[in-house]
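One chain is shown next in structure tokens, namely the form predicted on its own.
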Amino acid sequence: MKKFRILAVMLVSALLVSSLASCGGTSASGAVKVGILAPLTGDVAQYGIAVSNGAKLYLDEFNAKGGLQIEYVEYDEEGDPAKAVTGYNHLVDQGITALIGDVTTTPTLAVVEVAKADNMPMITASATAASVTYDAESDAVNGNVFRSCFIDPFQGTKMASFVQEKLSAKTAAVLFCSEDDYSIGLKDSFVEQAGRIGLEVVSTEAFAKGATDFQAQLTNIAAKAPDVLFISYYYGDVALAAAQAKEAGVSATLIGADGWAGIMEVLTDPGVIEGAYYCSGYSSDDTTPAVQEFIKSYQAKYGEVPNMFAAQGYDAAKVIVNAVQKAVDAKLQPGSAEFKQAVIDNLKATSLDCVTGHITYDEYNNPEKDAVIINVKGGVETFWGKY
């Protein structure tokens, strides 16, 4: 009986040491937990699949090679902010120890909030706006949140230099969503830089989250006649905004930002954004080595050429993967406080060669790297340049 006793106390010791490990960041096999979340279904689940797609890529490739192993946990949070904040809570119950997500704006802020609290390493690949990486109410930053992509400010700024010192432009209209943080933070950078550069923004029409009929707003940009049309928010919305345009009488270049991604997708006529112009972290023609080492394995893995949202999952998983390796080599316990801050140290000393460009980080946390100029011609997306 005392042997049994014995044995018994040793079984469930060993459990439980088992137990912790594998809620303490690393599995039961010692790789180290990394979670993934993003929309996979829902109205923005392009971005969501094409962002995980890249993020596992990097990591099957990375697991490949032997070593420190990366077990990820994924989770499906349809695009809606009170699902993100669930999702993360479960894959901090999962034992994850570092965070490749949010994918949007809206859900990546309500996760922010959270994981602040946690100090939990993170990294979205896609999430643009300022406020993601620094609360400008308390004037600080969020320490633990990093990106891959650069921000609305960034693009904003970028597009109404660009269309004044490439296109010539001399007037602009803008329509956004007034309801959405992404679409805002775009309107806002590229009016502020158009008054700094004496570019006139003749009309600012707003629209709500869901809408569909844009025909009274799109009139009224048609009747000031703009050099340049910004609109600055998604593709879906931008496909049915740009084909109203026409109808409306818009003669005005069509320009945009980051979001305009995957919209040769869901066109049916893509006559109606013919010349537009787009801000983008990536192009499938640059000719640069990695990116199109990039394309050739994302290829064979998945059967089509990445866009953007997936190179930009991709070099976040890098540049996550970098850090938690340094954190392993440091001989830190995966899951511990002090594990998860040499993560984020290890982030913000970031210095990388990645598909979308060499990553440094600023005192923001967000990257500094060039942008890419997305012309449509012929009906098809083409490298403009970097600019």
The other form holds:
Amino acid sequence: MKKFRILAVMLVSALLVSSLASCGGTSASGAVKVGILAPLTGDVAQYGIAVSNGAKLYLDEFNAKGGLQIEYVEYDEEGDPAKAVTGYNHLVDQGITALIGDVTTTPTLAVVEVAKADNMPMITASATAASVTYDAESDAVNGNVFRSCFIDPFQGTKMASFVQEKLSAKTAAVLFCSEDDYSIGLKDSFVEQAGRIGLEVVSTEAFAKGATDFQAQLTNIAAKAPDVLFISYYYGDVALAAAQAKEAGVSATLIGADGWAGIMEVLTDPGVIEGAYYCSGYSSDDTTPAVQEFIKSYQAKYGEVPNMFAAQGYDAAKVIVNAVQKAVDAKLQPGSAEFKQAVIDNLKATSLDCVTGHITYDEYNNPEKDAVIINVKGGVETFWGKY
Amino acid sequence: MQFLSQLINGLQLGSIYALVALGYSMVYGIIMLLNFAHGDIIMVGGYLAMLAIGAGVAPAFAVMISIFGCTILAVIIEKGAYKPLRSAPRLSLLITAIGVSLLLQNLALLIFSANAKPFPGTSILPSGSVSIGGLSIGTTAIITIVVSVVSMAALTLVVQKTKIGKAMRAVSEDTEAAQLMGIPVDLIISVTFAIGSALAGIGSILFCCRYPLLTPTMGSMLGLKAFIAAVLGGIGSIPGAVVGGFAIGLAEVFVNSVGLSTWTDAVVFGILIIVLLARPSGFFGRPMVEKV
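Having seen the form predicted on its own, the form predicted together with the partner chain:
What follows is the entire complex, opening with the chain shown before.
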């Protein structure tokens, strides 16, 4: 009798396990589940909302075509690394088989640490730090992590060459946040490239995260009178720093990277960044048909012109859905280890025409594409060209 | 020359801290309450000015609306949240102040969302700079320092030379004795809150003109720094709050200017610890004698 009872328990638990296993990755309707992790509220919500809107636009378009259905689950991590990890675990519990996210660098790095162990295919639309896909300590590529944006070194290097070649700058200064990976990454690559091409960096000034006062640093910079001032941070702080730069008597041309996107919305006086240049992965003034078509459908859905983050979110979704589709075509079980590995292999082999250009991946899982240079002229952001 | 520029930066930041610190110190002096909602009054002032200018009100009126708004809000908070607890233990009052602070922050979060909003600072204070002997000084810096000094001088006059000021000093000295002498204690306490918050309203406008970005939590760090300034100078003391404010502002700017920006807050709190070890009641505070 006792033996029978044990057998019964074993049978029941085996049944339970098998039923649980079969629900991983697919829902009742047979759709594949993909997670979207982004800050939808908080200080960096502007990026998160744009990325998520872009990604959802592509997913909805894809589902509308019929065939494979992708079900997406969204989680708001508020720009906080700890909440991002909680969010990731929550999404895994929901049975996702691939992840679009995270959005800003620091929370993304936190998620990468956990996702690596799960070999979860993930693509970030906007985390630009080199360390997201490459672990310098162990000299290993984070095989499961991809992105649809440029990396920090790429932008810093580009901008240093750009100001020397196109703006004939001789001297430069850098203002950066010493507690942020994105900001430090940009500063390092800018200074390194400047040294290589003979652009003299006369001053590098740091500020703490959350600081609102940059007057002391800007006064030091003004005393050195550089040709250009590279502010390697996000739009909110850049807006504050730019307003104070004018007060402190800094006459340098301001330059920046993609963290500047959205700056016009937080500036009361656009005059403080008049003549500034920053690089970006995308411009809505780009006349390529693919870009214009994307803008039209985005506007129809959300009633606003998409920014770079929306475009990269759209591309991130496109790249990962393409990889998932191939894995499904290969008749693999969504959610299984083989499925995830197949998605990763397919991502690595990506060669797709996207909104922000033709995407292929290099050995470090970084996309290879051209940068767009944006110039602020007459108080509006204008498309300067590709560089 | 660069040193002079940094000195002016420090004075500008310091004068804002001093204005806010005065509010902390006055309220503490009169009812022994650390009014942690004081920083959030500044945030409310910023949003009020933004709304007023957005609605097309002339900048001068928008400033008035913001200052009056802060004053009225503070009196409402005092009457609604603090007065019923006048005879309760001081800890209850402190917890209530923290509660009011959270309430204001979350209300702002609900109404204005977490996204930063640009503050129309340039329509209130024109940006630009004046050059004096090769030294370039921002106009906001000059106006901030002048407005603060004038406000503080006016406050000193009110406290030292008027009847209301005399009553305030009396209530702060001994509430019960003041009441016995026929001083309307409740009214005086409300007036103290009102004056402190009007100063916070002025501080709010000056702060927002310098850092033209509004967020629901912008008041908390500013409030904390001003609180430190008040403690440093000797809480309850008006000249103490002013000296403390300038000390903190100058310390921050000089730490930033030598490239130790990551350590700014550590230095500020470090100064507080050292001063409190050497002089537990701050620069100008009277040593407290526990009555048994």
